[in-house]
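The chain below stands alone and is given in structure tokens; this is the form predicted on its own.
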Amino acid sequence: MLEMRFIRDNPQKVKDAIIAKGEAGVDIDELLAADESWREALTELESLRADRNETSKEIGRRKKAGDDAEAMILRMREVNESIDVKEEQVKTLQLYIDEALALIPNLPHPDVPLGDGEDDNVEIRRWGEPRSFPFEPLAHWDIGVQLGILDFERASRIAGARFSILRGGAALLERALISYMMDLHVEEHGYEEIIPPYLVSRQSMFGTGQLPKFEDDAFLVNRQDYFLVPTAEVPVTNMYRGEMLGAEDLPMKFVAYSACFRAEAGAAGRDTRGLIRQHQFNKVELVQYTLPETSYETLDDMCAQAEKVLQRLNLPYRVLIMCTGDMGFAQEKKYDLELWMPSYSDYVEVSSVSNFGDFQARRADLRFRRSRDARPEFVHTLNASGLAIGRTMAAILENYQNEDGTVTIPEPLRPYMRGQRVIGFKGS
């Protein structure tokens, strides 16, 4: 969220950032009058109000003197009258100035490149050459439907369009790409490991900027006012929310598995078939809070970090850096891991790498000092997916098939795997 105080300072460079990101429905010209208004309102009733405590003295004066208070009385009521009126219109105007302030997307770091869509987008650099295949290679569903490991239909049958059962193989996969990733953040990155709640507040969801924008694409728990996590960012960010840390304990490094829920609202198309989008999956998610000056430093090394388990896994990947108007509402810089797909003969994003700056802290009241007297500063925040664990194995089970039909096992995950080399045939 942006300070009030930064947008009456800066009204064009807010206007500026809106049109980048391609947001709508704030106009920061109503928004400043509003808050001249309110400033005044706000002026207007402590004045009433320090009128009112100087009437009340007066009349106890004038009481215990035995002098008429009664004119004094019927002044009291009219200022009281006054300071009801005045009050419900601060009020009136302070939920217009938070709704409004609640809409306006982060700025985007001067880095970032402009641009619509993703078509704007830049890409920085690619890891690896695509396999080319001696046969003509099968989609990723069409290869678990085949090995009996991935059921769609009977998945559909229990809940309905885009869920999956992994079964055999697959599910042991996914376990073993999750243990993988979490012990390689854990021992070689030093994250500390988290399992958070899948459940979490409307307030947690305001703090990371999921509410109020994005409501749409996230699943509600009817008459609990819950809401099911749509990442693990969300518990995890907010997991110190109206603390106040120490600068000697910055950075705090966390990794998190969690299952991930999304309506995927607006989502349709190609991306809707397999594993790529689905309503639920799992995800390795890294947050980082960090001091303001380290924040940047920390994103690229976050992106390495997310890197490295593409290598390790040996998937041809490039990474991009998002445009203002793609990379996202509470971003000021973003970058995006996009693993090679041969059925898509391109890449798909497995990793977004993001930089929120003091966007999220303020929405979470997350702060810090850098001794006893100093002042509190807001923390900067960071997280990485580190990875998408479906799309993770639906790479794998392109990228690593064979003309039998069987699907090799990377190396790094055999032994999660129970030492198995190769997912065959049931009962071969």
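Keep in mind that what you see is a predicted model, and the values were worked out from it rather than measured. Positions refer to the first chain, counted from 1. Compared with the form predicted in complex with the RNA:
Annotated hinge between these two forms: 40, selected from 40, 408, 59, 312 as the site between the two rigid parts.
Same protein, the form predicted in complex with the RNA this time rather than the form predicted on its own?
Chain alone follows, minus partners and molecules.
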């Protein structure tokens, strides 16, 4: 959320950002006019209240002294009527302003390339060579089904499309990936391990920016005002909502595992096969709260930390910087990590690394003080997938497949899989 004060002072910047991000909707000039009227009405309201406060004290004094206060009380009844009218006016304007503010996207960082959509994203580096297969490689959904470790048919029977059942080796590999990533980020990067609630309140979804604009992307629990978390970013970023932190507490670094739930509205027909686009998937997520002046440095650190997982697993990937039109509502700057997926003959997103600046912090009221007497400031928040588990698994199945249909397990995961080196056929 941007500050009204900032919009007042920089209307053009905000208009530019709305256009650059391709966000619809808020008429900034109208908003500024509403703000103007709001301040005017507020000033009038407050002076009426000041009158009432002062007069009421005087009435109290008179009554105590046994003097007559009837005339004053009558006058105050009239003042109260004016107050009611003004209050209504202020409230209406306030409501309009709040709703408009909630729909204004964050400003992109100046480094971010301008662009309309994914074609304008800029690749900044590549790591690893896509493997060339001496045989015709299979897609992960074929590999998994052949091995009996991915079961899409029965998943759709029990839940519908875009769900999967992991069985045997795949279930074990999923757990191994979660544990491996959590351990890596805890032991080598100093994060605190978190398992958050998977259901969150409306307010939490607002805090990270999913609401009000993107309600359709989330699952809302029937008859309860809870949302299934689309990412652990939501609970973890909201963890300190409303608290006042000390500068010495920063940065705060969390690595969270959660299941993630997405409605995938508008994705009909896309990635319908396999593990790439599911309603439910697992993800290990990195979240940091930082000092404002260090957040961009941290962004690059977090990107490198997410990359390290791919490097250790020896999965070829590339890093893109997202253009203004593809980066999302709340982000100032965002990188995507995409890994090589032979079945797509292309790179597929497996992580996004974002700096939100103080945009989420302002929505979620995440503040800190540099010293006891210093003014409160908003922290900066960042997150990075570290990584999406399902897509990583898909990439492992495809990139590590063998000609006989088995899959070699990447070496770092073997200790997490009872020393197993290969996922083979049942009974073999």
